[in-house]
Structures are given as C-alpha cells and as structure tokens.
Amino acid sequence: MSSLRAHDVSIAFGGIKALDGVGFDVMPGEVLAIIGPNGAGKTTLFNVVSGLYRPTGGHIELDGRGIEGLPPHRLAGMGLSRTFQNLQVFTEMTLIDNVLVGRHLRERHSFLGDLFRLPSVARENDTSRKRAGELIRRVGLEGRESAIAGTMPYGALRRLEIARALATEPQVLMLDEPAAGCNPFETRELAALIRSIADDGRAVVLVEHDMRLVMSISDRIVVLDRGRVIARGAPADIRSNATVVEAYLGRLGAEEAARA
C-alpha cells in the first residue's frame, strides 16, 4: 500500500486553478521527485498535500486514510511530516532544543504531570533528549548539541530541520526545496542523508531544482506544469523525455540531468 496517494487533486485561487487534477503516490523506501519550472504548483501541492490548504477536488490518503483538509498538526500526528523552502529555525536556541520541539507530539504525560513534576514527566523527558541527540548524529551534526543554531553554517542548518522533521516520527516526509542555498558539498552531504532516510523504510517526497540532486536519489519522478502533470516516470525516462526538456529542463538543464 502507497505510504501517501494523491488523487485528482486541484484548487483555485480566484478563478485561477493553480492545481488542476494532479495525483501522485509514494511508497515505503521511496524518494518521490516533484518538479517543474517555477509557477508549476510544486508548493502548492505540497500546501495542498500538508493541510496548509484545503483542496477543491480531489482525494488525499495517508496510510489509507482520507486526510484532505485536516490541519497540519493533525497530520504530524498521524505520520506526515515536512519542511519548508525558507529555514524554519530557531536561530537563538541550542540544536538540540531545536529538535525537542518536534517531539512535543510524542509525548504523552499531563497537565498534572508537569506541575507535579511526576517521575513519568522526567522519565519522558529523558527519551526525547536521548532521541533528539541520536537525531543530531543522523543528520551528521554530532558532537553540536549544544551550539546554538544561529551561529551554524546554512547546510548544517537544513540538516537540523530534517532532524526536527525527523523527530515527529513520520511515514512520510516532505521536503521542499532543501537544498535551496546550499553549495555543491552541502548539497551531496543533503543527498545521501535523504536516500539513507527512504532506505530506512521512510517515504520521501521532494520537491527541488537541482537536477543533479534530483536524479541521483529518486525512484521515480512527476512533472508539473501549469498546475498539470505532464510526465511521470523512473529519472532515465524524465530525462529523455522531449515534453519535459522543451517545458523545464532545456537543453544546459537537460545536460545536467544527463550528468547526475
């Protein structure tokens, strides 16, 4: 069963349908691709997908369950998780208060609990710090728990977000653009973190402009044009694919994407 299906979705801004029947699915173990020129509706189809936005039409399924118009936190809860094209830290905490902020949604002691100061309140306190340092150290920040994340290079910093995303314990994570800002290291330290996080059962859909990165670590890829899917497919057949090249690669994106 698809970790994530997307079915006929689509949505208007007055009168102007920015997204007009578009369907994807993604599987456990696998990066799903999203691109296309700027304006496609990529974002929007993730705003759409993480319940910033309600859909018009359409049909959303998250482990088989219908989620369209369920707000965001809601869907953190049940397993879908993302980040954003603009960083999203906080810049004044630690690292690792950073990614205890994603864990907030695990927890499970009161009102009552804390005031009390239970021993179960410490106890879980001490999980989610035990798993927030062993999320550090996935994403390759270890030995910086407690830097404060303002002072962090922008890729370590895109890295802490996967961590925070990490940290809801998602079926499914969504990133959007995060590579974006990154230099060509950065961005090959980001590409093995996202394959290694699809190889440990997780599906991840992505949305990127680097094609290098796209083409290296997707299973499979969707086009979006005009709010439209225009070609779907394993890398080796998007890359070939004259629709897409005269619609978004062209013939310098094409040449990358040959490379990757």
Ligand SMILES: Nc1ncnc2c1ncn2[C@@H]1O[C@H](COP(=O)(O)OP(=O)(O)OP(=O)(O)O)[C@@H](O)[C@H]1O
The other form holds:
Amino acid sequence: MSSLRAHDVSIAFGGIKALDGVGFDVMPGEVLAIIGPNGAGKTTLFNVVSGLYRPTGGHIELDGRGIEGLPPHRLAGMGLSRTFQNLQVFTEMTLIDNVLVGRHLRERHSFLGDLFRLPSVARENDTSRKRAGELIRRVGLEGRESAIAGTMPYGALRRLEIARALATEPQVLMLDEPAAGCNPFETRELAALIRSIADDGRAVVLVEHDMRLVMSISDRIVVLDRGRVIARGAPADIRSNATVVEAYLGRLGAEEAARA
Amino acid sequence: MPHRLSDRHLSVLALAGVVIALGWILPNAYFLRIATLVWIFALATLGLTVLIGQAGQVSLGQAGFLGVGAYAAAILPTRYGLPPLATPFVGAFVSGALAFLVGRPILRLKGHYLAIATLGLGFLISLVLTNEVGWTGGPDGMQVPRPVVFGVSLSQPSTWYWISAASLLIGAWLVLNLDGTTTGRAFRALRDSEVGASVMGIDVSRMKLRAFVLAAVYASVAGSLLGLSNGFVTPDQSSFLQSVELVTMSVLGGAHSVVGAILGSAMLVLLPQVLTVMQDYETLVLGAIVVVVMIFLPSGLVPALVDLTKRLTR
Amino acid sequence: MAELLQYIATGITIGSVYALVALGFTLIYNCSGIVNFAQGEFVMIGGMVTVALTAYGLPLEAAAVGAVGVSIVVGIAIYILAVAPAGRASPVTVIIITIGVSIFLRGAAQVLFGKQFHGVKPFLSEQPVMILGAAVQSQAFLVIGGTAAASLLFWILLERTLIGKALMATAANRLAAQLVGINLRRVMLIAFGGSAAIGAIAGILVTPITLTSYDVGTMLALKGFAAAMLGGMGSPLGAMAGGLLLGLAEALSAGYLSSAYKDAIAFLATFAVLLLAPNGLLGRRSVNRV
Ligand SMILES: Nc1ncnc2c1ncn2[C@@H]1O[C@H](COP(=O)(O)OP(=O)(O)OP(=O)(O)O)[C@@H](O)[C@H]1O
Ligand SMILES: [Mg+2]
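Show the same protein again, this time as the form predicted in complex with this ligand rather than the form predicted alone.
What follows is the entire complex, opening with the chain shown before.
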C-alpha cells in the first residue's frame, strides 16, 4: 500500500504554472528522490503536499485519505513531516528544545495542566527528553543539546531539522536539500542516516542537487522541469535518460566541471 | 530534571522574600501604595511577558482589558450586588471571553497590522467606558465600593499591599510554570517560525489565542485590583497611553523575563513619582528616559544585567 | 441633501489631514520599515509654531515657512538622535523608541506652549462658502487643496527626481540599494525630513479649523496609522485613499449615528476591512515564501 500519493497536482502564481499535473507516490521503507533544475518546482511541490499552499488542482492522499487543503498541523498529526530548504529552525531556542517541539503531538498538552504544572507534565517531559536526546545523537549533534540554535552552523541546523521532524514520529518524511552546505564527509553520514530512516519503515521523499547522494540511496527518482514531470524511474535509468541529461544532469555536470 | 524544578521555586521564593521584606521595611502608607501599584502593574505586564516575550505577538490594546477588570470591580457590586472580592474573577472571565471572541480574527493579522488591530480594540473599550455615562460615570470615573470582610472594611494600604503581592506571586508562579512545558515551547516556537511550528503539529492560531486570552486575564485581574485598592476607577486606565505604558514596562525590563516584567513596572511606576519634583518637565523627562534606555538596552534591563554578570564572572 | 453635503465636506477636510499623516508614515515605513508613532507630533509642531510665530508679529506666510522648517529639523533630529542609534533593535523596541519620542515632544510642547488650546484666524476669510445649502469653511478648501498640492509634490519628488528614485529603490530592496551605491543615511534623513514637512503642512492648514494643543499628536498618529493600514501599509496611494475614507466614515457616522462613537465606527470600519483584506485595500500581497 502506498503511504503518500500525489495525482495531477497543479498550482499557479500570478498566471505562472509552478506545478503542472505533477504526480508521484512513495511506499513505506522507500526513498523517492525528486530532482530537477533550479526553479523546477520541487520546493513548491513540498509546500503543496505539506499543506502550506493550496493546490489549484489535483489530488493528494496520505494512507488513502485525501489531504489537499488540510493545514500543516493536521497533516503532522496524520504522520507527515518535513524539513525546509531555507531553514525554519527555532533560532532562539536550544537544540534540545527545538527537537522537543517536535514532540508536541506526542504529549498530552493541556493548557491548564501546563500552567499549574500537574505531576503528569514532569513525567511526560522526562519521556520526551529521553526521546529527543536519542534523536540528537542519531543526527550527530550530541554534546550540543543546550546550544542556542541560532549560533550553530548551517549544516548542523539541517540535521537539527531532521531530528525535529523525526520527533513527530512521521510515516512520511520529506527532506528539502538536506545536504546543502555539507562537506563530503557530512554528506556520507547524511546518506547513511536517510537510508536508515527509510529502513525503519518510513517513506522518505528527498529533494537534493547532490547527484552522488541521490543516486546512492534512492529507490526511485522523479525528475521535474518547469513544473512538469519529465522522467521517472530507477537511478540507473535516469542517469542514462537523454531528456534528463539534456534538461538537468548535463548542465549540472558542466557546472561541476567548471567549478573544479 | 530536578534542578529545573527548584529553579522555578527558588525564583518565586526569592520574590516572596523581597515582597515580605518590603512590606516590613516600607515606612508609611504612601510607600505601601506605590509598592502596591508596582505589584499590580507587574501582574498586568506578566501577561505581556507571555504574549509578547514568549509568543511574539504584540498588543497595543492591553489597557482595554485592564479597564474591563477595573470597571467590573466598580459596576458589579453597585449594580448587581456582587461581593467586591468576587469581581476580579468575574472580570477575568468577561475579559477572557472577550479576548477569546475577538482574538480569532485579530490574531490572523501579523506585525504592524496586529498592532493596529489590538490598538483599535483597546481604543473601543476605552470609548465605551468614557461614553456610557449612565453605567460608568463617564470621563470622571466612578467609586469602587470597599470589600467588607467579617465586618471590617478593607481600606488599609497594607491590606492591599499584601493582596496585590500575593496575586503577583501566584501570577509569576504560573508564568514560570509554563517554561519547559509543551505549551511554553509551542509559544516560543511560533514566535521564532510560524511555519516551522505548524509543521511540527502546533495549531498556531489556537496557541496564539491561548496566549492572548491569558494576557487579557492577567490585565483584567490587575485592573480589578487597581480599582479595589484605589477605591475609584477612571477611563484613563484603559487609554492608549496606558497600553503603551504596559508594553514599555514589558520591553524595558526584558520582554522574555518574569523579573524583567517586575523591574520594568517598578521603573515606570516610580519614575513619575520621582519626576513630580520636576513639575512641568515631567512628561518631557519621562519620554527622554524611555528613548535613552531603549537605545542603550534594546532587549531590556534584565538581559543586559545577565550579560554583565556573565562578563564579570568569566 | 445639504446635510449630507456638509458631512462629506467635513469628512474630506479631516480625511485630508489623516491622509497627510498616513503619507508621512508611508514615506518613513517604506525606506526603513519603521512605524514612526511620533508622526502626529509633526502636525502639532506645524500648528503650534505657526501660532507662536504669528503671535510674535510675523506674517502668516513667514510663520508657516518657519513652522515647516522647525518640523524638518525635529524630524531629522529624531532620526539622528533616536532612530539611527538604535541600529538593528527589534521592531517592538523601535516602536517604543518612537513612542518615547512622541511623549518627549508632547512634554516639550507643554512646557513651551502650556496646556491650553491655541488657534489662528482662517487664512482667507471667516465667512463660510455656501454650496447647495451646505456651509463650508473657506479654510476647508485650503486644507483640501493643500493636501492635493502636497501629495502631487510628493509624487513628483518620488517619480521624477534622482532623490525620489533612491527612495523608491531603498523601499524596494534596502540591501540592493546600498550595493548600487545609494547612501542609506542620506535617504533616511530625507525620509524623516520630508515626512516631518508633510505633517507640519497638515498642521498649519488645519489649525484654523480644529485648533491645536500640546496633545493633539497622539490621536492624529492613531488615525493616520489606521488610515495607512486601511489603504495598505507602504502604498502612498493607499495612504491617501485610507485617510479620506477614514475621514468620511468618521464624519458620516458622527452625523447620522453618534458623535460620541464616531472614532469607534472609524476603527471598526478599519477592522472590518483588515479582516477581509489583511494587507489593506491597496497593499502588496505578501506570500510567506518558504
Ligand atoms: N510563493 C510564491 N509566489 C510566487 N512564485 C513562487 C512562489 N513559490 C515559488 N514560486 C515560483 O515557482 C517556481 C518554482 O520554485 P521552487 O522554489 O519550487 O523551485 P525549486 O525546484 O525548489 O528550485 P531550487 O532547486 O532552486 O530550490 C519558481 O519560478 C518560483 O519563482
Ligand atoms: Mg527548492
């Protein structure tokens, strides 16, 4: 059974079609990569699926239930979480508190209970802290739990967002360029982390420009260009697909060659 | 984490120590009245500590709720025969309900738009209090009946000192409690990134509404205490300038911090008292002081002091 | 009919003042992102200084020029002494600084001019003009005409001069403007000075009708702020429209509904518009891009 399925999704900004009939699906335990040139609509697709934008057309299903138009916090409750290309970290909070926010729906939060600090609050806090500590270790940020997020480097914050998203215990995790700003060593660790998240039985949707990372851990790939799907298939097929090389990989290769 | 628990309780105990010591030391009724005012305004400001400092939502109409509380203390006993000591609770309920009703639409607005909307709300309340002369006595205000307990009328300054101090302690304890709970974290999360918070499952508009209602209840209780302890109320207590004063108290002390709320209130209550010797120059000097303090301590007194002690102890 | 016309005339007159205050807000807001709560004080200064200078025997024209000059100096001083030193402080902090400035100016005016109301004689004649049965003060035409002239001047300044281009570029993108060599400090000085001049002009023109006192600034700042929001923060055209609408709403509700609640109705109308159009009537739609 498919965890997340998008069918014929479209959205326009001021007449410009940023997404035009895009569809994909992803199963538990699978890594689906969505790639494409800058401005192809990858982030927009994430924004539509996660409830930040309302699509002008199409259908999105999570575990067989239609979710288009639901607000993000409802989707979080249904098991969908994500990270952001331009970080949405809680900059004035500590790393551990950032991850604890992800436990929001896992805690029985009653406003009055919190205000009067009923004994259950302390008990729940202990459980949550233990879980959050594990997640911080899992993304390799142990020892920095009480650092203020705003003072941490970019790469660390990307991993913090992953830990925070995992704290919601999602069925589907969507990662928007998690390797941006990482060095090769960090990228390798990240690859292992993403793979292990999928191996836990979660569905992972990955947007990334680092092709080595994409090719090494994805089960399937969807290629977007100017709001349309131009190819889909296994990594090997995509690598040799003429249209994709033309629209994206060729250009990317040339850029990397120029930079080297 | 046990040390976190004791942190909170230590703060409340330290505050209680200060309150009790002052209650003993202060020599006469004049000083007790001033201190009472400090505790009352600190209570109102604590609501803003949650709303502005933690949840990041500005309100320039907070005095409106102060006015609702104050007039609840005046109107309910004279018209409906309610015991005066019950009025802070009824007033708080009315303010909370009002905040709940208008909060949903208002809190959809952001930044400056939220500022103008809350400003307008406070302004409307103050207009009603000024214009409904038959109910409120109009611009001159009205008398607040003194509570009578066991045949004794509560009018001693020291009585009101202790009542307002106890209210402040309870208020501070509740706000400190929020720190490190699901609710407290959700407030701070939505201040830093609403999008991030909503993706974490936080119902952003609901959380904002809670902070708004809490702040309204705090202001309302403070208003009732103000009316009860003064023995009269005027519409000035709900004016725009009063709202500005409340926000200034919060930011001056340090918008995030409970101690900041108390220090900021103390400064703005004491300054005019000190400045009365300057007579005509009072307003001018008050304005200048606000500007200078905000320029040199933009995040308020308490964060500046914390920085200083960190630097000294390093 | 005559009654309606009367109210409309009043509404447009008072709305013109709101429009000018809102325009001043917009000028500073666009260049700096700062909401200047001291904006209403410029109106007070314009009126007060004119009153004082004519009392010293200066002719009205000279007094008016002097009032605009004083106001500009105050505006520039606000930037140099209070706003610039605050640097990158949070918006709430800056709002409180400008509120502090407005309290300071009110205090200064109280010391210099006392607490009583001041007025000047209408510039043209004391006789109202009769239009279709409505008596319109001659000064009202000056207010409306002056507002139109001031906003036209403002528009020409923005659209047709190099300084205006620099202002607009800064409003559109501050960082980019700095990168192409626009002197940010000079732009700010012009914005604060210009904004002060606009406020003072409103004050000079309207004082014969409404009188002035040390504390008129607060209410005007509130109304101007509401007008700017109503029109859409950041849009000069919106500021004008918002000001006029607010003035009309106020005058009509004072006439037909309740004079005690005219301010309430004006604010409620603003509320209602903001709820339907959260960015104001002519404001830029801002989508939160993530
Ligand atoms: N809120 C918005 N308003 C207007 N246009 C938008 C908005 N969001 C995205 N767009 C436009 O939609 C198109 C797709 O942008 P998107 O950010 O989804 O690209 P992307 O594939 O994520 O690119 P990149 O690899 O650079 O991150 C772009 O042309 C962009 O300008
Ligand atoms: Mg993107």
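Just so you know, these numbers come straight off a predicted model, no measurement behind them. We call the rigid core whatever largest set of C-alpha positions still superposes within 1.5 Å between the two forms. Residue numbers count along the first chain shown, from 1.
Core-superposed comparison between these two forms: CA of residue 166 displaced by less than 2 Å.
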